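Take a look at this single chain, the form predicted alone, given in structure tokens.
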Amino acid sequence: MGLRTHQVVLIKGDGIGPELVDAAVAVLEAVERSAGGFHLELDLHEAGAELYRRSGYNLGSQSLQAIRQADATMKGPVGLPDVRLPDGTEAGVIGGVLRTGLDTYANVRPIRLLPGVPTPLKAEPGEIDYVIVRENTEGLYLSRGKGIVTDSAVADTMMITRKGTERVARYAFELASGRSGAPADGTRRVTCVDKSNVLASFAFFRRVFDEVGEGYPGIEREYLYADAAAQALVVRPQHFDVLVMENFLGDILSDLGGGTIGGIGLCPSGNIGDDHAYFEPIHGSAPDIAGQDRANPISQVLTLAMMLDHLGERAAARLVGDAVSGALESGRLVIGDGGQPVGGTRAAGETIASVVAELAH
């Protein structure tokens, strides 16, 4: 029997991105040796701020074509604060290109408290385990580069459509149907987060969410205004299972969730559509610590796990997740002050890779 082979585009990104991706690749190599049966053919491409600085574009047409043809893409964080477009926005970020260009409408952001990680909340591993599903192709961010600008005012428009809301809500309900429910009570639950008390666009989002939810009678539906949700994710995170929301709100609240579990350096994400998917940490490129072997690679390693699961390599995905938890729980991998791994980025990746080998035997 031959190996199951998956074509994967790899983008190392800017700042700490190359260090994180190298650590994740070391873990991948350990998983391929230990689990066997599959292989990822990695096709390296450049994208981001450094490419823009040299060439005037942040993603080449050949790279975009390779991404379209690949089974999946994994990227490190891209963008640098000092590399800007004429309108003042960052020039290196490629999310707008990929999310709309690939129609990856569901931005899936798991928030899970891992063992051995200091957290500002009084919570134990297993008590925080939910997923934010962020609509990824419309909402307020659809106005990126399209705002109306004068010397005296600027207007950005938020667009919410029935199609966009239906499909992201359906994704959230399908995701909840395959989970074990909220940690507090085991209830499969999808929470709609909006500001329908203020804006008609959010009232529309809630109405369409309800219509989709009627097709999932076994899953509880609930509703929270975004400001109330921000408080609840801190005060009672154990209550949540899956949350679905508009693009801008999802961007903000997923970072809040990351703060409750020890920092966004622990948070992976997937951008998933019907035909394409790409995977990345939710945080930025942290140029202030780039090249110093200080960045936390866990977000990138868990991003690898999400991609493996999407590719159907579920045993390998579980092995990666178990290795991260095992390395932390045993104390072999320690997350210190500022969310940085004791011993450095490379050593953290090597530790997780070694635990992979141990768990597989």
The other form holds:
Amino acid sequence: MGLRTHQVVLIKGDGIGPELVDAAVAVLEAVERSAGGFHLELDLHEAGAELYRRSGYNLGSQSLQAIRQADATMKGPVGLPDVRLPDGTEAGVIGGVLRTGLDTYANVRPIRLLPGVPTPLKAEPGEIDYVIVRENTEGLYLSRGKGIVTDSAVADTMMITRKGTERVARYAFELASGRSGAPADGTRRVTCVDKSNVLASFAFFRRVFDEVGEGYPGIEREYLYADAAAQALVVRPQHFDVLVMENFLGDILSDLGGGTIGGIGLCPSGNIGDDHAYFEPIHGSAPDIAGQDRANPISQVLTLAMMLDHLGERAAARLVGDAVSGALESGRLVIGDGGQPVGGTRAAGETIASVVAELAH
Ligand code: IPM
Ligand code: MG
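Output the structure of the form predicted in complex with 3-isopropylmalic acid (IPM); the preceding block shows the form predicted alone.
Below is the whole assembly, all chains and molecules, this chain first.
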């Protein structure tokens, strides 16, 4: 009876990254002990701003090679505000390589209200449960490092391609097919978010979305301009199931969604392509609280759950998610008003790990 093993590259990242990843690894060890049947072979690599500061590159070629060969990668947040490229952008950010470079075109960002978490909205757990599918390889951010820069003006351009839109739209419809619909009405629904009233690129995005959606007659198609979507996600989040959008819009609206469920410190994500996938929290490296055992590790722990699910370890993924909810619901893990866990990062990870062990028995 062999153990199922998966090769996983682990990148701790900058700022609060190492604390978060350590907490997630503590949970992983508990899952491996309790659930059994599988093992992740973790291959630790350094990447990000600190590496760039020391060496002049943010991701080594051996690390990139390891990521290409791995079954999946889990990373903590990277980037530091004072480590910049000559054009003023952050030097530690490795999204350009890992997203466009590895063609991980679907950036999957679940927004789910968990029990016991303070939220600025009047909503109960179960009422906010949608997924933003952010196009991850083109849109405005394809201009990263490629803008036209002069002393008097800078231009970044947005690229929307048929192929890029088709595949991310298909991802969104497939995802909706496997879900149970929006909390408000149980309707399986994919909402296309754009600004097709203003830009031709977005009108094209919407047209291609529609063409793909015709192949999914059981799923409702809906359209919202991005500004209206920003309001709707606050005013009637229960209505949403899956939303698909261009890269830059997805970056902004996923943080907005995070704000409605108690903060982006609770938000995991997966960057998924046909050949590669990597998983990370949606937030940054919060250097102001780094090394102080204050950061919320839930984003990273739920990131682990998403990765386990992707690796086919569905029961283990569910166990991690249930342990996070269980720890919060029972009051053993309390998220304070600032979004930080009472008792600290390490203790939060240990609490979730012990709930894992209890649930598994
Ligand atoms: C995210 C982050 C990144 C992005 C930053 C760190 C470049 O905000 O994953 O949402 O803009 O994509
Ligand atoms: Mg962002």
